[in-house]
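This document opens with one chain alone, in structure tokens, the form predicted on its own.
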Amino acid sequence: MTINEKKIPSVEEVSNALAKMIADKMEIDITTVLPESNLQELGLDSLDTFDIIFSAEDYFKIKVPNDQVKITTLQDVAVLVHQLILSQKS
């Protein structure tokens, strides 16, 4: 699974996406992975939340620099990623 390379995806698609990844790795409903949810609140430690930055740099073709991964939510995920596909691609 990746995202069209040609796209430059919305902050929301980004929070879609990594909800998706979010709900299926820790085997929950969807609809409970909110852009305000805390990934701890969510069951997700260092490791899972590892898991699912490593999961972002394959579907979106980016890179995260090790010392931007200081998230707390969701949304905090999805702005990041966001703002690395916008910097990546220009």
Given for the second form:
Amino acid sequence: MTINEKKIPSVEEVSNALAKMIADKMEIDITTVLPESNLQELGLDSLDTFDIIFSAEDYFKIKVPNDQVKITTLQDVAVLVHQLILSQKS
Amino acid sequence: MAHLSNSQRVVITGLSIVSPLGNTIAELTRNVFSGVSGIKRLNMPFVDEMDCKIAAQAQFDPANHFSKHTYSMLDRTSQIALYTSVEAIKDANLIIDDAMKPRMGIYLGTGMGGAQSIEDGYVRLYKEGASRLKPFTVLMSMNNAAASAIALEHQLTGPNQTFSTACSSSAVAIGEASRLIRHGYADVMLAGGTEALLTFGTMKAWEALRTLAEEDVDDIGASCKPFSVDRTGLVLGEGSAMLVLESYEHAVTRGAKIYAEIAGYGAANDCNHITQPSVSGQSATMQAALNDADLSANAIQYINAHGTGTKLNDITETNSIKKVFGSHAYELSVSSTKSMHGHLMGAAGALEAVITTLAVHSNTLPPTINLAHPDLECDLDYVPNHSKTLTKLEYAMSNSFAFGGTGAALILKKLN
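Moving from the form predicted on its own to the form predicted in complex with its partner chain:
Complete assembly follows, chain above in first position.
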């Protein structure tokens, strides 16, 4: 995976990148990782979720404030990360 | 102090290793009794930045044995310990049912814990300027991570403790675990050690202590020369060794094979110097084990020495053996298998306990290799260069002495 640092990714592109991170980490079929997927139901515990947030920080070059990590679905993460990309790159 | 009157006998029913001499008991047996060296050129990306370019590495890729998810949450020190726990239980042919789980636990020794994980964190903070660390950093680097992973894997709800007394860590773990069974607190214990300290920072720290062996330019495998006049120090090694300990009654009831009995365990402290061993501390350790086993010194036929290959240790240990065993010191045999597998630090005592168990089981003494030029101050029978077979090896001792002063000795007995 690579990121074009000059281009702001769409929510869908963020979601796709996160889905790949989750599928790789949890060794599950990426087609089962859908935007509406509940992360807990995918097998991620709270530490796994923080690990994915951590990976997203590295990948998208952003910082996720701890008090904003209130996540249940992939879509929640994607929207949060997308907002942070917009705010922290503007 | 003799055994408590109502105590249980403790036997060894399972063995497993990840080591510089192989990752199965069959490989270890073949190599250690044939005098094969596991010391090689260090295979790490940072080798060019090391003054010391040799080590005893375990050829073991954990990625072949764990799911990616499990693998990513464990430091190498936990990965190899978890693997050996699974294999030891298999070797013991032990089925862990719900009734057994509260009566079974894990005592583990490690010197440096998750060295790579803590180092990765520091690199990220201090070198790369990151503002936060991976969420698993604490959970991977804490010293009890390996024991916890093992308990979780096998659902062992009995006692779980990690001992960290540097080079005697896992001998202490085995001794303390045997006492738990002996005194009725558990029926079965996994006991052993793990160490994966071949990281850049840790090796640099060891270099600074100036106790590491110089590379033998003619034969890297001969770089560790315990009891030899031209010895230059120890060689760092990595690995894990695990024993299944069981009360004799429990083992016999389920029809388990028995390798040997743990007849005694002694521990003492030098209180001399943080790195320099003393005859008083080492001899007190061995005497404590003899007292624990209620044995006279003449009963011991073989000692697997701590035998690091440093100038100071080998003479001190030799003199300590003479102090405890008197004239019998010249009749028993001593060897340092570190000449082959290097010094596994927190896991050393466990690997050497496994080797001593195999010796008792097979009536064969492993050699001290690279012993061509004996130090005149080291004048015992060190089983030089080739293994030796006895008609019957009934009692053997395994010594471990540590920086910080903590010594531990285990006595292994052939089961009659």
